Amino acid sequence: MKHLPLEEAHKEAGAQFVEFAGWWMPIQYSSISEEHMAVREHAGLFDVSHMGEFLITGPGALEFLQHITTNDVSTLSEGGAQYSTVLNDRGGVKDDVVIYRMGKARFMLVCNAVNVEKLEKWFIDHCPSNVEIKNISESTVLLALQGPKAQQILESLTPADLRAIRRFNGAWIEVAGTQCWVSRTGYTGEDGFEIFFVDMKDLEPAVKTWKTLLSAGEKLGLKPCGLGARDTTRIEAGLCLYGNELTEDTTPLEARISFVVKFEKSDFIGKNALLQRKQQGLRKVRVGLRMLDPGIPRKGMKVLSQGEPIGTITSGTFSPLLKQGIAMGYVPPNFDFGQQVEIEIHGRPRRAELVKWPFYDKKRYGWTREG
């Protein structure tokens, strides 16, 4: 069992602990509810240290992460992140990353702490020589500040100009006193920050970071947040979690995330997979699920039509803020949104309506919300 840097800090927020992809991990500290609508109204900090952390420099990196992944990595300019997978040679999904240009030959990779060791050998085992990739995952630290008052709260910590860091960007900027790589990308469908610690001796600093931050925000309604609320917003959002809504026998294209393909670029792993299913045609697609009658739905669940099965729901909860049981799942691509459905829940039928996400209304909850 691994633990995070952070642990006694989290413990001294009162933090509740689970076992998470081999990590002792906060599930929440006060509630799921009340740090879920954090988020959504004004803020949420999350120590999400957890997550894989992958330098890949050198001459022949961006032919290298070009191969290896499904977007164009070359329309990065230096400070840009996208969000990509990376694939087996049937085209399914080995994980979903976010890739980080920090130079002209010089790239940060996110993935999921499930896969850092099988991807860890799957990049070895396709590394060029003119390729140098360290494993910095243990010695990095990662915080998550989200909701539409981060930015206020993070300003408070730094003299950069945060309005410079547009969305899916990324600078090398000073908070409370130290060097961190700041990105704008998000998993809760809100605005926010993401503050790496890259390859880090000294935790000091980011232990006084996630303290100073905290005070910092608390008269602006932050929160810490655990796993609970993360996985909630994430769900609200209609965001992918890897062995839910991707895995190894799954496509981007059935998850519905065929913007991270970029078929016209040169060729790539699991590519012509990609081609020849598309082809034959989809056997599956993701769906958004919110229940018409009572129930909460949750990973596993059948998905009937008129009473027959047609698909497993792969996420599912109640929603604190729609306050209503949602769900994400596959179902066969004839099926079309608007449409109803059946979740199984305990042995019973429950009506439930196929919905597009984001699960909230846009010009009110999430980065584009409006005022």
Contents of the next structure:
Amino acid sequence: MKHLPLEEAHKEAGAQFVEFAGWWMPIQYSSISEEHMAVREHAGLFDVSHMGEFLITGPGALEFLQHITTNDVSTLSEGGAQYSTVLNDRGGVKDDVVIYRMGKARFMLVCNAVNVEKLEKWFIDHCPSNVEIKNISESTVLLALQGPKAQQILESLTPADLRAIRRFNGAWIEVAGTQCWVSRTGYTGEDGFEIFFVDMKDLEPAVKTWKTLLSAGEKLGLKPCGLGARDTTRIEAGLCLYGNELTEDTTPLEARISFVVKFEKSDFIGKNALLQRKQQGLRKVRVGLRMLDPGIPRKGMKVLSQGEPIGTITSGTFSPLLKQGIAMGYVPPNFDFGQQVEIEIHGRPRRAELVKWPFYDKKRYGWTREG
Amino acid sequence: MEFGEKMEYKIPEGLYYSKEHEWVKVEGNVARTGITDYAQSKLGDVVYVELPEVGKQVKQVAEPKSKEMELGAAESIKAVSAIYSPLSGVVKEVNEALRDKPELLNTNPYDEGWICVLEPSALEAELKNLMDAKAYAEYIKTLE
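Would you mind generating the form predicted in complex with the partner chain now that we have the form predicted alone?
Below is the entire complex, every chain and molecule, led by the chain shown above.
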């Protein structure tokens, strides 16, 4: 099992731990609901150093990324970030990733912890001689500061003008005296930053920054947050998780993240399979589900329509914000938002409504909130 | 909790306890049941309680466990835990308050957070399979 460089700091903050993707990770500090609401109303600080990072550099780097990912990397200007997928030959998702353009021929690709080794092999197998790939996962700490107060909190630790970092952009700035790659990205639906201590020999500054951030943000309602709140916030935001919504047998079209697929760019792995899938019609589509009856939907539960099984729940939870059960899952494409279905919970069908994500009111929560 | 400090759980005298952390309070011909303080603390914040239907026949919990021994479930955000019946019998009444206030399981597990009232079918014989407060206190020490 792998251990976080910040493990001692988490213990000091009262963390309970679980094993996740081969890592010993904080699941919660105070309570999942409290941490969740801190992210929605103030701010939360997550240590997500289990995530994988690759530096992809060299004259052929852009072309290589165009070939192995589905989005159009050529549209990224320096400092830009892009959500994308890596597909297999069948158009199934090997992983969902974020690509940062740090320089003309210098990129950082962030992937899920569970897929680091799989992707490393895949990249090396497809890597031309004019591209260098470096797995920096073990020497990189990633802190995610998320929530409406994130900017105000981070401002107290940096001389940089954070307003200059727009949504889905990043820059090298000094945070508590250390040069970090800081991007306005995240996995909660909220405004916020991801702070990368990139490929460091000494990770002690990252430990210090964690503590400094927590004390700087305390008055503003900042709380340390674990994987529990990471999951509930991303489900409320309608964001996919590899292993749940995304698998090697699911295409990005079916997951309804087709904005990451740019058919008009040059050839990429999985393109033909996706075009074929499009032509033949989708087998299933991802939907959001909100409970009408009591009960909490969970991964693996059956979705029914008039008693007949039509699909499966891929993620479900109790929403601390909405105070009811919410879920994502797959149903046949003829089912549409607004329709009523049932979810089999504890052996009994319970009514749920198909809804769009995010599950919260975008005018009141999330990075698009007003005021 | 400070390092080295021992967690204390409430274990009222006069109740009977199961190894699955349910309690029984005999009230004349019927028995009230719920989950223990130890159980609620392990569960974390309860956000939903699946209650049995009135009239359901249940069996006293024993190994191997089966569906017929389940009274319902207590759910936190991250986990679902079955609630087993500490006695055989018929469910006479359920705690409707838990539908709107599942957190009563955390805050008042022995009174306002009761789960249901059973009409036991073999009370005297089955109480022998349960523990008293002292034995239960010893039992949870072995789990810590």
